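This document starts with one chain, in the form predicted alone, laid out as structure tokens.
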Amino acid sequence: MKPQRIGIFGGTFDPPHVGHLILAAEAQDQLRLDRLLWVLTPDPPHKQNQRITPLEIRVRLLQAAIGDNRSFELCRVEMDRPGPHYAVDTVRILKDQVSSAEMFYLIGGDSLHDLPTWYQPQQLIELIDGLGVMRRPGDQVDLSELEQKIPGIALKIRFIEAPLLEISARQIRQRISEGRAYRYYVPPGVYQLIEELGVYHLPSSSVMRVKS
């Protein structure tokens, strides 16, 4: 039997939007993934001073976004352990759980530039079978320079071509707080839940917390 091919897609998903879904679908198609794990990050190390919606709300929003796709799975690997949560630790745990699978870690083209500054990037590259890079038009990276900093990375990179969508979670949160249209930026279930819970509509002290 061929080993399972598993994609790891991490983020705060605050909120999950159609851009996330399109990128995930392209990654699954182009990398021939059997499963795609959506790793919801409770406390991302690079967002320690930003407002983040409470985890229990983001869990419900993400479930609403991906629940109708059987190959998309909400992964609790970071929610069920204390932080800080680093990609290398997440991959190591998942590989221990499914040792026979091929693991593909998914990142955006902008994150590829910053990868040398991540925690233990060399160990991360050695652990994974492929690094799926969601490239957008205009993304440029010097692979030879990156290879010098993280030997072996060039052989692991798998570029994923995706449509250019100028949609971000931050933009959606701002539109909601300003009372502007946002309905078609998010999946229907996410829109209904945001409206039901009033999340992002109210002052930050009501539905969000400030990271200390």
Given for the second form:
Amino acid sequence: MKPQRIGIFGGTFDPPHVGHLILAAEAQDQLRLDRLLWVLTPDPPHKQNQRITPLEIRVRLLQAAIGDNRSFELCRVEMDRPGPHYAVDTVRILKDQVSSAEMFYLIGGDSLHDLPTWYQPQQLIELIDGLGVMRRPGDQVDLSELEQKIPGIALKIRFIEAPLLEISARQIRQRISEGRAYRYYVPPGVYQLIEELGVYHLPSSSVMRVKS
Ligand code: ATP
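Can you swap the form predicted alone for the form predicted together with adenosine-5'-triphosphate (ATP)?
So here's everything in the complex, that chain up top.
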């Protein structure tokens, strides 16, 4: 029997937007993934100086983004353990849970550029079967430089073909706080929930970082 192919897509998803959904859907199609796990990170190590929306709200937003897509799953592997939440530990745990599966870690081009600064990047690359990368406007990816820092990474990278999308959660938060149009940057269910809960509507400078 062919091993199951599992995509692991980690993020803060504050809020989830169409860039995330297009990345996930294209990765699923192009890497022929059987399951795609959306791994919500409670308290990302690289966003320590940033205000993060409480976890329970981000869970609801992510559930709304996933909607009725049955091959997308909200994965609690990081929410259910104390931090710091490193990708390498997440992959180890998931591999223990489904040892026969092939694991594909999914990221945007900006994250690929930053990968050498992640915790144990070499071990992460050795653990996974592929690294699905969707390019992002302005990302700088020098594969030979990356290969020097993390030997073996080039062979693992699978670029995902998709239009470059100049959309980020930061930009959406800013648009909302300034009362600008943002509706079609997020899936309909996410838009409805943001409006219902009033999240992101205060100017970002007036809100304290809230730890979940
Ligand atoms: P923020 O603007 O708050 O930093 P973000 O939009 O980058 O957030 P994250 O939750 O931090 O969203 O990202 C999760 C993953 O999705 C990362 O690997 C990131 O590179 C990728 N990603 C996010 N937006 C895009 C996009 N427009 N194109 C390609 N990849 C993206």
